[in-house]
Amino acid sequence: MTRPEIAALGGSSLVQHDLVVVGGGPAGYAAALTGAAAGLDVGLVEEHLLGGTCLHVGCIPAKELLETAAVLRTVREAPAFGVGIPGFDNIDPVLDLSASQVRKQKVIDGLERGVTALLAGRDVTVYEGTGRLGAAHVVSIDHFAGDPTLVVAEHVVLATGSSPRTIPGFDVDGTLVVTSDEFLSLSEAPQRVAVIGGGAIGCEFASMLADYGSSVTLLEAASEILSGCDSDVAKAVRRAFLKRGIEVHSGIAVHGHDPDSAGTTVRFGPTDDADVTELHVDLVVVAVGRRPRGDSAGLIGTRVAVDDRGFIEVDERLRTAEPGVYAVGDVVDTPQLAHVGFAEGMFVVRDMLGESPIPLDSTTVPWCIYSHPEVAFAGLTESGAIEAGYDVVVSSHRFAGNGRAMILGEIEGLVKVVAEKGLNGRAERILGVHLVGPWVTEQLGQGYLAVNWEATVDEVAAFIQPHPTLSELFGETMLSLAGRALHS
């Protein structure tokens, strides 16, 4: 739409912008900040809190509480490093989860203030309320009281996010059955917990609770936990969980639960409801993924389509069927990761400005899971590469032989690299890098760059890794693929 066309819609009754963004989570505020930095007049609509799920009931609070778990482990294991308290043979730390919740909220509040300041500093107009897109790029903003505000723009970005999925037979009551929204505000660690869902969220929660001292049972419908990860990585996490006392059941279905005065009994077993196992717990955590909120965007009188899963349909450039309207973040069928949302928000602004950016490739984005042990990867798994038609060469090395890992006392895990086999039989282009072990979420950078730069094994193997570091294992794996292994 041109400015004269916009002006003809409603005159002074419409607030006009160059760009209106519906949703203030990572994808939405990234689009707003990028647009404003490019000189656009930007309006941003947010119905709850700036920062969205990631900041308030997702990435940030989860990692804050996982850090509490890490501190607990460190204190418990301190005697092995010769650190103790005079008069005490063993250190038995006490968890005050309410104090951790206070610290968590301070981190969230500080980051929210930062986002607010960034938007204000770039003159983004922020509207509080629920935004719904209608015909002719008009967004109606319901402020929950009084008349709605109508805004219009040449370009609209829909970033309405997602909400936790639920499952039949487990109605969320906030007491016995919770999703991530409620779980991340618990003030006490439950004694016995069933975590339903063995994906990234479920594994992080199970790991956290085990460190808190809870008896944890992890229930997963797929044949293995972390089904999107390389199989060797998933098996390593499962082994580590079993060593820590986390009971894992995969390839099963949950059939419901029966509350009583002391908790509830979860029923699970084969999908045919035969041979059912009963498990009595104090809490059930439903962690089966997130549902896109495409249906919350209004869209009446537009050509924007929502599929049967709730995703807004877009092309590779994140454009909807309505000219000038884009969708980004959890509401589109791309990896539901905050950093992907950031990238998509920046991408669509560059696209609407005519810069012709390269479309994002969902298969090569970085993934990080903050369980203990941590998981990080980018690119194709071994099975995924084979299914895609590649002839592959694979090498993996375990942290058990890494000096820094031994110093830390964290030797669980491995580095695995998947490379394309050349005509001469040697490893060439790097297709995937997969890590599980200590601090691997901070080590993924060079693997991510290698995959996305389409680097070859020989090119990366030539680089020197500092010693002693955990990242040496990545270098050792590359040397092995190049036929020049040093320590193996």
Ligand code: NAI
Second form
Amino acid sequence: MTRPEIAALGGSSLVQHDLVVVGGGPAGYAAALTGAAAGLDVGLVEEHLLGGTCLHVGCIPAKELLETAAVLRTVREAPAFGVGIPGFDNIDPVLDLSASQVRKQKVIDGLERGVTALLAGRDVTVYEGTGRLGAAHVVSIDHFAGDPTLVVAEHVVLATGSSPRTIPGFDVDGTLVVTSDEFLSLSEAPQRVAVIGGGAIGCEFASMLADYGSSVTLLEAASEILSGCDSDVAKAVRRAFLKRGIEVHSGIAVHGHDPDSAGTTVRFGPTDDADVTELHVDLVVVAVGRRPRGDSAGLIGTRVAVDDRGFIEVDERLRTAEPGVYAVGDVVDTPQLAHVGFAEGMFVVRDMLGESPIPLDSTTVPWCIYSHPEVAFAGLTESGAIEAGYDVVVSSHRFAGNGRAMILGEIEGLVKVVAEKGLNGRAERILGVHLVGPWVTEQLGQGYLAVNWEATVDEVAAFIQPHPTLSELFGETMLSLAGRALHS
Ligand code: NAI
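Switching from the form predicted alone: structure of the form predicted together with the named molecule?
Shown next: the complete complex, the earlier chain at its head.
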């Protein structure tokens, strides 16, 4: 709809904007901020809290609580560095999770104030309520009391996000069975816990709980945990988890659980109902993916389509079938990552402004998982590259030989690079960079650039890595692919 068409709709109660964004998570607020920076008059509708899942029940609280886990580890390992407390041979720190929750909330509050200030600073009108898109680009905002506000705009961005998936037999009660929503607010660590789902969330929570001193069992339906990762990376995490006492069962089915006065007994086994194993725990954490909230955006009287999984259907430019209406973030079938949401929010504004941005490539976005050890990657896995028809050359190097890793006392993990094999048999274009080990989430940058710049091994191997750093291992892997390995 154009401005004159909107004006023709008339009605004094119809508020006009150039752009209305439904959903104030990373994808939605990125669209709002980008639109406002470009001079658009923007309205943003949020039914809960600005910052969305990422800020309130996702990335930020999870990483905050994982930092508590890292501090616990550091303190426990202090004597090995000659650091102690007079009179004590060992340092046995205790965890006060409720104090950690207070710290977590302070971080969240600070960031939420930041988002609010940014939106206010760019004159974005923020509406509190549930926005539902109807015909003619009109969004009805239900404020939970009183009359709805009706807003209309030439462009609408749907960014209604996702919510945790649940599974039959494990009704979420917030006490015995929780999803990430409830888990991230626990004030006490459980003694025995079953984590169902060995994806990014399940592995982060299992790792965190092991550091907190819980006895952790990770139950994964697929044949290996972290199924989207390169298999060498997933195996390295599994090995590290086993060493840390996390029990990992993959290729299993969970059948249900039987609560009692002291907790609950989870039933699982290799196949349906056969060889059932019983596991008594205090808490079950369900981390089996997130369901897109396409159905929460109204959409009656529009051409916007939602598929049977709940995703809003879009083309590569994130346009829905309704002209002028886009969808971004977890509600579309692209990686459910906050940084992908940011990128999509910015992309659609550039698209509506006619700047013809290049569509985002889901296969090369950066991934970071903050378990211990951490995982980070961009681009194709070895098996993914082969499946895609590439002839590949692969090299892996372990942190065990890296000076900085030894200094940190964190020698577990590796760097693996997947490159396309040239006609002469040598490694050429870099297709994938896969890291597992210390601080790899902060090391991925150059790997991400290498993949997305479509750089060759020779080009990247020519660069110097500072010494002593963890990133020397990335350089060493490139050197070895270029046929000039220095330390191996
Ligand atoms: P996920 O899709 O990454 O993993 C879910 C896992 O649960 C899969 O491995 C699946 O095989 C398993 N599963 C499904 N049903 C099961 C069942 N009945 N029994 C046992 N296992 C079962 O989803 P996750 O970990 O919940 O994360 C949701 C989204 O959030 C993902 O897209 C993820 O990438 C994103 N995320 C990313 C993070 C990061 O990058 N650090 C952190 C947290 C989430």
